[in-house]
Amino acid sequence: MKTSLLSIVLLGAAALPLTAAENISYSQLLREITSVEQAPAPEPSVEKISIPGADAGRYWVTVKAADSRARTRLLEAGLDIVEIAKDSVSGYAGPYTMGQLSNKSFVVTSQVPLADYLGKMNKDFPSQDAAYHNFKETTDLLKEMAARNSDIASLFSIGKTVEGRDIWCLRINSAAKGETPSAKPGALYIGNHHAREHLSNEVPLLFAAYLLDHKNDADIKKYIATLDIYIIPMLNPDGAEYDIKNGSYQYYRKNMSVNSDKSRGVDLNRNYDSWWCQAGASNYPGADTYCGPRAFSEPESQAVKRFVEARRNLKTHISYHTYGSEILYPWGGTDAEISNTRDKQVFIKAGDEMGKLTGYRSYKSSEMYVATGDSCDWAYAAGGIFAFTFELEGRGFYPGAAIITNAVTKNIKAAVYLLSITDNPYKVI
């Protein structure tokens, strides 16, 4: 983890002192990341790994699952599906879920105590992942971007988290600042719904830096002049901070709400009012896929709801997650197809084009599994927004710093493509 962005960017052998004028440049940020990628990483220490509840019946399990229906049932049982193979899935399971797996005739082919499994992962934060930005660093960088580009950029909070942190939104608009309404077509980019998905913060954060660094390029200049662009890199800062507390990963997914049974957290991407808590979500508070006590029960999802409902000009949206190299579009909460044929064609065509730019596969979300309460389903249903979930690349939630440059550069191409169709998404067909 880095200290202040205003004084030094990286610690250790890769430390790069920067002047105040340099440290908001997109090109400079990539150079900083590259320097970390190339620097020799210190030997990780297994002793530093912290696994909450690892001594309370948490396991890494592999369970037979031949199709999306079987995967959906496992989500409902509380399994946090991480990897999908041809006829099985693997993921995290706590005591409740282990009981569900035994009681509902699932076939568990492998189970390893989580402490043993994670001990083999040899991950340690921050030593080899110093290029990633924590909440303070993200906030400082956003504030500096806005201050140094005050003619076109502004920063405001869309709400507070459970623990009182601001959910920062950088707005890029040549005519309107802060929360002032705009009639320009709007594009929205959100990262870090899930705490441990730190790459999903880096992509939108560096996309913001890219737009401001290239604001005089012909195409970017046109988008800034004609569109209303919003970037929220870290929707779940409480969870993201908890996941790296004490300098080590916690493998944590949810927000930091205290549930009725004193367990922690709601899965924010199961908390939206879109077939809420039906297929592919758990109503057990201790489960990683817990949908919450009601739709929009959480301050973070409430903030998104207020934000979207107040901006009927929003036309396009990407919600960044990890991992899988996939682009998903509605519906995720049902096997049914989108009834509007033209809208369906836009999703398919735009998804395929962004897939070409990233190398990701684009397809309907429920083909993987049905998961209700999803943010992109809700954004499309409630606002008619062409909303895509990007599952960024990598094998694991902590893929290291070496993946950032490639993921960022590819996904910026896709993000810019989305800007190119935001004025009229139907032009793709």
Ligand code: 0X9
Given for the second form:
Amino acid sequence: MKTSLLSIVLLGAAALPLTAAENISYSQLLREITSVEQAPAPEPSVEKISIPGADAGRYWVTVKAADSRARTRLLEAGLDIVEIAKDSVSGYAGPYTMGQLSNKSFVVTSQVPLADYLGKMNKDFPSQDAAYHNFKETTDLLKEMAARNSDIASLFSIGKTVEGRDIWCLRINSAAKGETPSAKPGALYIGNHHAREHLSNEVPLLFAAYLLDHKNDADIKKYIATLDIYIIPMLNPDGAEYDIKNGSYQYYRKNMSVNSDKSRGVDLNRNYDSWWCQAGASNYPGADTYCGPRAFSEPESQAVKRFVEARRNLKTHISYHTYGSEILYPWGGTDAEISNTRDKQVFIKAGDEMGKLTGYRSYKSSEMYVATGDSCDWAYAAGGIFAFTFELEGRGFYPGAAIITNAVTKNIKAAVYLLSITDNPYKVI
Ligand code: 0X9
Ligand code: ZN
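Having seen the form predicted on its own, could you now give me the structure of the form predicted together with the ligand?
Every chain and every other molecule in the complex is listed next, the one we just looked at coming first.
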């Protein structure tokens, strides 16, 4: 739970008159984040990690896997792949997946009870990560941004989560507000499909602050006047909140649905209707890669579906995840190449350009592993949207607050680049 950053920002903001001319300052936000980053470490504490089922046979495992095909089979066995090496992968496995790994022809080279593994990890603690924004802080900040920039910004909920939280969308458009349609080319940025990937909320949230703070810069002004920009920083607030409950990280990936077997959660990035629940997904509810009972079974993915289908003007999209310093483009659900060669060239060229701006490697999603039900595959297939998955930087899901400024700064460059081609993505080829 962070108190310092937002309260400083909002207390500071409250002292100002609420006029359209006043902005939540992006640079102020970054300064505050930096000051939180540099704050002295709190009292050393014994980390209390409570993993769902940690006592019931969850392991950190390393399994031989020489290529993307082998990695896909492991996803299907329910393995929550976290690290990919040349000949192996490592990740989390619960009792079901441990059974699959022993029954099938997998070679497990190491398995460490999760509690032991986490106990040995040198990672940051939530109190040191105060600069990250939880759901309330994100909500307050988005409301403040919209209120202070009512000439160009509006905020609305695209739907409710399993637990009834709003999925907020900040829209930046000089003419249309709220859910009013627009014919201008649209760009969509979504963070936090996966609960524990908190940096994927910060990047789009701070990108929104940046755009509003720079609304009078010539290039940004032009994009705001000519484009329809949507930013949904927190698609899975239930999961994100669960992941930080009790002030300790839960290593939680999915949403908070209660499954038929009473296990929790569907993997939202396996729940879209793109070869749903085929390769790289598990139909076992307890698995971290569980695809759900049917495509779009989840209110969060349904909300994205409704949102995208109602906005045929959308041309470009980034879905933020962590981690890996990668930019991925379709297909992710099949080894096949996309059939439209011009589109493929756009993906390659735009991906490379954003790769230069971030230092990330851009390549076809399925080369990482084939995984079906992926949001970006669906967005491209359903709407012809140039949809990129960004695996942001950092080693681990909890890279600490010190990573935010750099990650945000370089990713704003890539996000602005995407705006620059949204009027006509084909101009890049
Ligand atoms: O597996 C995922 O959903 C993404 N990785 S993460 O570590 N953030 O969970 C990658 C999605 C890329 N898409 C495909 N390879 N289909
Ligand atoms: Zn993810």
